[in-house]
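There is one chain below, alone, in structure tokens, taken in the form predicted on its own.
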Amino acid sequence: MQQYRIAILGSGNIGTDLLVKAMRSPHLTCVAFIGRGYTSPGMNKARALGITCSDQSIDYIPEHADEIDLVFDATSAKDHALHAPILKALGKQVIDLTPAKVGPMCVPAVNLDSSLGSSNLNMVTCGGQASIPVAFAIGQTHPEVDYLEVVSSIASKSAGPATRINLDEYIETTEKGLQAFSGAKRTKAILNLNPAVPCIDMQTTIFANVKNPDIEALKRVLDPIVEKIKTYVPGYKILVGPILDGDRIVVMVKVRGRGDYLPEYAGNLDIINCAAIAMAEQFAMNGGN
């Protein structure tokens, strides 16, 4: 099979990630790996593994758009808004890991198919990769969802400077994926950053008030979906539940990271990359469509 050339814009932890994830795959080859300057340990990580490096940001794609398939864009959700016309009119398959609402919203465990068709797809938050999921499978067996809360606890070290600068386009991000694919009437998401030496695994509780509970058919829909996403992220577990507190649903994930190039308790920059990587190799068998 012809390998998928793809591009990875942001030369931060997330894109240097996803640059090994991209290396492992049997389905892409990473052409070109483009920051802003050439020092950054990413950049001196995608060199030693014999990369091809810029230091051009944006203005690198349009002179090698015939070489490149696919731009994954780890940079932050300002700059996606102006990267993303640029790569449409170069129509270049994009995926965007920024909170920037560009594109449409993709959680692979749920909407990998419909996704397929879009040029640009939004891969939501880190949160909202792991709590949709839930929250689809609790709209999928519960009509009315009055209210659905999402509480997100990482370790702080992996909340790098692009994440703290999106933290209100990640809360917006979140609660609009939450409620555009679980029907709730209301959403909240909220993002903790947990000091705590030794650093935590990403923990999310989801919180759902809804009329009539039925716990028993959200398990018979729930188990299904953790099982398509442990495909991807092997470290993501249900540690709590579907259990009820009063009318109100609970589950609890923890995401354990696979230890690429973050370390293992980053699952929350795991996830997201995970999941990235499932839909560009899913476009790569797809012939790029």
The other form holds:
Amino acid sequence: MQQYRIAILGSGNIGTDLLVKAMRSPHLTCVAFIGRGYTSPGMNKARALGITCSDQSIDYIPEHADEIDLVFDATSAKDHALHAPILKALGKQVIDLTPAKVGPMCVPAVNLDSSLGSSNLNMVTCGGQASIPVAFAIGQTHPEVDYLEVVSSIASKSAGPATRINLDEYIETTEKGLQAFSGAKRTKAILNLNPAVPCIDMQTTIFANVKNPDIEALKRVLDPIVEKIKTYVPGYKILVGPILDGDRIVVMVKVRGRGDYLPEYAGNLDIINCAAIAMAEQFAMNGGN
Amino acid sequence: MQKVTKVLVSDPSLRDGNHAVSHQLSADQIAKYCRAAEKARIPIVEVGHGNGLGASSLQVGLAKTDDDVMLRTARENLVNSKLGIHIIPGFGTIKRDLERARDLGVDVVRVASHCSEADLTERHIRFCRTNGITVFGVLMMSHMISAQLLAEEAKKLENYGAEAVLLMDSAGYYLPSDVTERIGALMDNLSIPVGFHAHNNLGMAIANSVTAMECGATILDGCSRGFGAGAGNAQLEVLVAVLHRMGIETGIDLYGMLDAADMAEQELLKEIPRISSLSVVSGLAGVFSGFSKHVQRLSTEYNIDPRDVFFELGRRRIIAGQEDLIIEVAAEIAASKKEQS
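Shown: the form predicted on its own; wanted: the form predicted together with the partner chain:
Entire complex below, previous chain first.
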């Protein structure tokens, strides 16, 4: 079988962790790891792994277009807005890990099949990957969701400079994703960065105000979805709930990472990257079209 | 260091006080207090949900009055007193919240982050500078890192364009010696004014504020009758009286200030802030004062000792904004109690 060739744009925490995951995948071959300089820890790691590295950023791709089937963009929302038209003109399959919202939003446990037709997939946000499956289950079992709120806490150390500068986009994109997948009238996303040592695991709480809450029905829909998520994110776990606290539904989720590039507490990186890899593998298995 | 002769007093009664009433301040109450503050010539009046713009939520508490109405009401009733707001990136965003606040005529924006996360504020501070709005940087829960690290974080705020930096003792944990060390470190490293925001869990709010001033801080926060989270803030009318007795200029009219405090007691407060036994525990544990209502509610619900909850939250180093984890801690304590019995 012909190898499915991927390139990773962005040599920060996300990009480097993606690289380690891509190398483990039997379906994917990483042909280029691309940043803006050769001195970052991510670059050093990629070189040590024997991967072709470049400091040419997006300019590398047009020059090597024939060698690449799929591009992961792990730069920033602002950069992806510039990269997207270039990659589109080259006809490349794109998986966007920034909150740029160029392509349709993809959460594999919810809409894997319908996502396969899009040339640019947006992986929403880490908080979105963790919470949208739950929000979707709430929407499926409650025709009227008045309000849905998601609070994520992540370890400070797991948030690099791009994540920090993209905080507003993170909130906006997560809120849009929650709305699209749950049908809630209003949504809100909140992010906390906690510097505690030892580092806290990524944790996400979903609150919902719905008409006629039905916890049993929600459990029946949620359980198989959680099993599906676990196939690509083994460290995904429902910590509390679903419970009714007063008149609000509460579900708390914890994500422990695989500890590929960053340690296990960085479940926020793990979940968005695992989702991205799961999609890339689908494209590879579909013959790369 | 030059001796401080003048202090800029900022009054967050209508923001921090919202914590004490579960964010239920009404537009009418806001209007009344703004008029009293204006009369007292209080320089800055801060308004909003307890956690600032965009923070009304199931996580922290839904506000009775939305941000727009709060800001409009305050704006209509403040002339010489400046209208201030608090915003925490992660809760509030530029597009949804700060642009609105700008359009509604906010004078002073205080962009806050947990003490070690100053870089989250960069874009918000720059936005204010670009739009010609006075902007201060705020480091919350500032007892949680060393004086040297605080100075480094504060320096980042200065570099982003903050026109002053305030330390918040959000847990009411500081003793005067902590103030001296931390405010001192900021004074040594910054070229912009430094301020202090006290809480009274250990009965130190006024003493700590005075100590901050003696170390060079020229901005002090205080709330009428101490109206604020947990055991309350530095009691503003007391602070002003103390400053005046020390010969410090505040521009505030003392009678007007006392009238505003009396009015607040009658019209705004559900109960006068006091150092309850639980506030002492909260302060000792170094837990965010704004958690107190949530801890009390959940401890009753789970039939557990709220003091255990506070100490466990402190042990886990839970920070402001992580109210959801109180549910987890309460559930765990309840479960282990069941096991033991």
